[in-house]
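For reference, the chain that follows is the form predicted on its own, supplied as structure tokens.
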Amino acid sequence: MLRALFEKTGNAVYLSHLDLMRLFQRAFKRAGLPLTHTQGFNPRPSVSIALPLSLGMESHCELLDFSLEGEIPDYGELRDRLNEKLVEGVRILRVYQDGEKLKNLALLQCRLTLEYDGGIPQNAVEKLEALFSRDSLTVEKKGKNGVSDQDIVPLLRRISFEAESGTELGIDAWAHCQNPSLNPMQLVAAIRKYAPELSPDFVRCCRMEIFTEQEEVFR
């Protein structure tokens, strides 16, 4: 099994997970670069994506695995086939074999931009950090088995706020994403619920890096 590096920016973030399927798919095909398919009544092609990014976030380090048919290219060239036949926004940055077990995912690296039409409210950063130094912080969860409540104090490893301009809030937060999972924008959620005066009028949030539980780089 091989595994490819990639990254998810720009418009490009508007893509579903399905969606996002379908494109690689094309993109072996056209690249000339035949997928092996899974056996059974119902064969699918031999490619998944860990960890499906929510719809309208980025990402710099996304994982795709797959198995080809055939010979197989050295890796440069197979990544620069493949790019050139994605969408924009869509790049393999780097193309390898024997990547970690997926079970060993533990962490990911998250920043959140809350941008605020008016400026950032008084004392902002004060307040984000009293918030999340609570020792409980319960949210909504929507599930493929309805809405349930979260703690998502348990889930955070670690975080930090900072202004990065007179309207731009950054937070840089460190959480679980596997048994359990925190989704980044249930930091948002937490925000809205339990201190709604620092409520942002947009955010944008980008997956940067993903790390074993000891915290070394996942790949």
Second form
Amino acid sequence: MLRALFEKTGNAVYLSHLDLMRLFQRAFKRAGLPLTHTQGFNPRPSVSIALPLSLGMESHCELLDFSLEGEIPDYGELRDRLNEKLVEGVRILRVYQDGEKLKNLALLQCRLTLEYDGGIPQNAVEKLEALFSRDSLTVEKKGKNGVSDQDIVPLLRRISFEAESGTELGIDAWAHCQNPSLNPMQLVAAIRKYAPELSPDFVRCCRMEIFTEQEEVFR
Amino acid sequence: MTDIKQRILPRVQKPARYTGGEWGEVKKDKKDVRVRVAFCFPDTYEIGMSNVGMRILYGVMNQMEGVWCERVFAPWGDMEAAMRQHNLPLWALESQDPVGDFDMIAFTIGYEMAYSNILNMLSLAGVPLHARERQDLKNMVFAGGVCAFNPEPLADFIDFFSLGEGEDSTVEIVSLYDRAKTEGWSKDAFLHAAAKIPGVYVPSFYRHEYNPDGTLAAVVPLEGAPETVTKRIVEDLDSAYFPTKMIVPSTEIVHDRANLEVFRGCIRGCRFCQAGFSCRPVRKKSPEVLYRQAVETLAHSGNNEITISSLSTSDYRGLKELTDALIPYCADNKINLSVPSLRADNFSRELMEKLQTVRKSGLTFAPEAGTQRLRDVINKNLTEEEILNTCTQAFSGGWNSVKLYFMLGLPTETDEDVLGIAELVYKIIQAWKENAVNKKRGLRVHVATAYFVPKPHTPFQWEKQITPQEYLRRCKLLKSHFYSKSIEYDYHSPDLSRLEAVFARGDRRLGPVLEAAVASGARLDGWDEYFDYAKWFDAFRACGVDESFYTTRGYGEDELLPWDAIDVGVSKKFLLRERHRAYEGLVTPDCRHGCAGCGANQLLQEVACDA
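Since we've got the form predicted on its own here, give me the form predicted in complex with its partner chain too.
Now the complete complex, all chains and molecules, led by this one.
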């Protein structure tokens, strides 16, 4: 099994998880790199992407697992050949073998940028720090079984706030990403619910890095 | 601050439809570009990107030096609302520039129910709707596609139409525009020169006069325009331009696969079918060229599915040779090969068995009519015996589902014909009972009836459409004769087909109706989520237009028809003869059993009709 670390930026953030799977399958075909297929009545190319990314989010730390038929080229060449056949915004950074077991992937560091068109509200950083030091913050979570309440505080390992400019406020958040996971946009939902005066006009979100439980970079 | 478009995108459904950036899209440096064409498809991205014609012409224009053709699709309602709220004009995907910045705005129109989208897209682009309001060379609006064979309902809005196949004529048109722009011609000078290109129809060069009873009295060519304009065809498809480096959508579309068109035209002559007549004469591509193009297309796109397409693939003489070559290639490269539009003959059955992709569920027939008598009237030469034989074989091979498509309201149709559908369905159920290998799995027969829409350039172009009430009565009659639980019966609501009938045979008096309906919010009419006949009903009343004039009235054989200035190659005399044969219940054998003399072969100079 091979693993590729890739980023998803620009307009590629609007590709869904399924779109991305299809894109990779076709890119492998275009690059003349045949994927192995699953056994069974309806063979499927063996590619999988860890931690599906929400539509609209950027990421610099996505993982694609795959396996190839026949002779495997040098990893650098493999990366370059694939990058030539991918679309703008999807770029493979590294290809390697023997990646860590996905079950050890525990934490996600992400960067949220809150945009305030009329300027950051007064004392926003302090208010947000106070808000996120509460013991519990529950927001609605839409799941397969309908809407339920999710307490986001236990899922956050750390969070910090910083005014990046007069209109943009950055959040650096480390959150659990498996069993259970926290969608970083839930932080914004909490702000809208508990501090509506701090509701931003727009939010950008980017996955920066992934870590093990011990906060070592996960690969 | 994130710009407004990027703020909207995360909020709308399927935002990847609006961003461009797919594999194979063409980007050019604006400083090398003299003519920019916004190629608009008047429906959503998923529909438009499935259109082969648009893909071909996109390639044709982009291989021209100094020309950059970009794609534009109709936004879904959520995006449209956001665009209007934020005054964001419609943009083209490749450059993301507003459509209003483009030199030429082209539309390809394959369906009458897309007309509202054309007006709505012009409106979203901020381009004046009426051709006469656009006085400069810039924003020249032209259109092609099968609907251009009766362009009159759109005459107010489109500067000129390109009739027939566009591989050659589009190059001539865009080159002329290039020259006009460089030399600073007026719009009028350009249109006069364009009208001299064969296949170009400039509606403003024709005056339509009406009789007191509302029928057309005269079509008067003005300013030296030709009396009739003949559609263009490509004679030799093997040497015709075909793009093997096509765009591969990053998001799902309706037909997400490579497409191999094996021939154009049709030998069958089903009397209701517009494509069957207006796409004549028959011209084939050779299996060698097709195989090469298939391999190139698949290698470039990375698609894992390819489909062979034509109006009736079993009639392609090179089918065996082509599939013999393609099947092993596809097997080696894990590509699904699908061959739709097969007739129920022996070769097809063998082929279906060879194609592993055929899942054991899909068996589809379009008998169109329930009795042999009526099938003879419409010249659909599919017999009950053929259907039952194929079903019998399929059922004994494990298939357990059949889809059947019919039309209601065909000329001469009686209740006996309607109930003939039920009888045919019961014979199919009987065949299953006698032949099914695993009865526990049950049988599903899906029956769908459509409301017959008479189309221009067919032998039925003069026919009356039955009233919506009568159509519904026949649907209910049929439904009351379906007792088996195996039958699933769907009938389309009549409003859409009634509207389609109005515009299919419409004239210039429909321009204001179209405008009024769009002004009141009509668009995306092909989608149940949006179609609202009330908007159209009000528009007809407001404009004093009676729909029944175009639908249930029927057109007289000696009446001047709105599309008489358009020549698709098949003569009116032939269509009339076919109409009379229909009423006599006489079939006309397919073209391979002797030329019926439709006249389309006269469009050919270099090659003979391959019927």
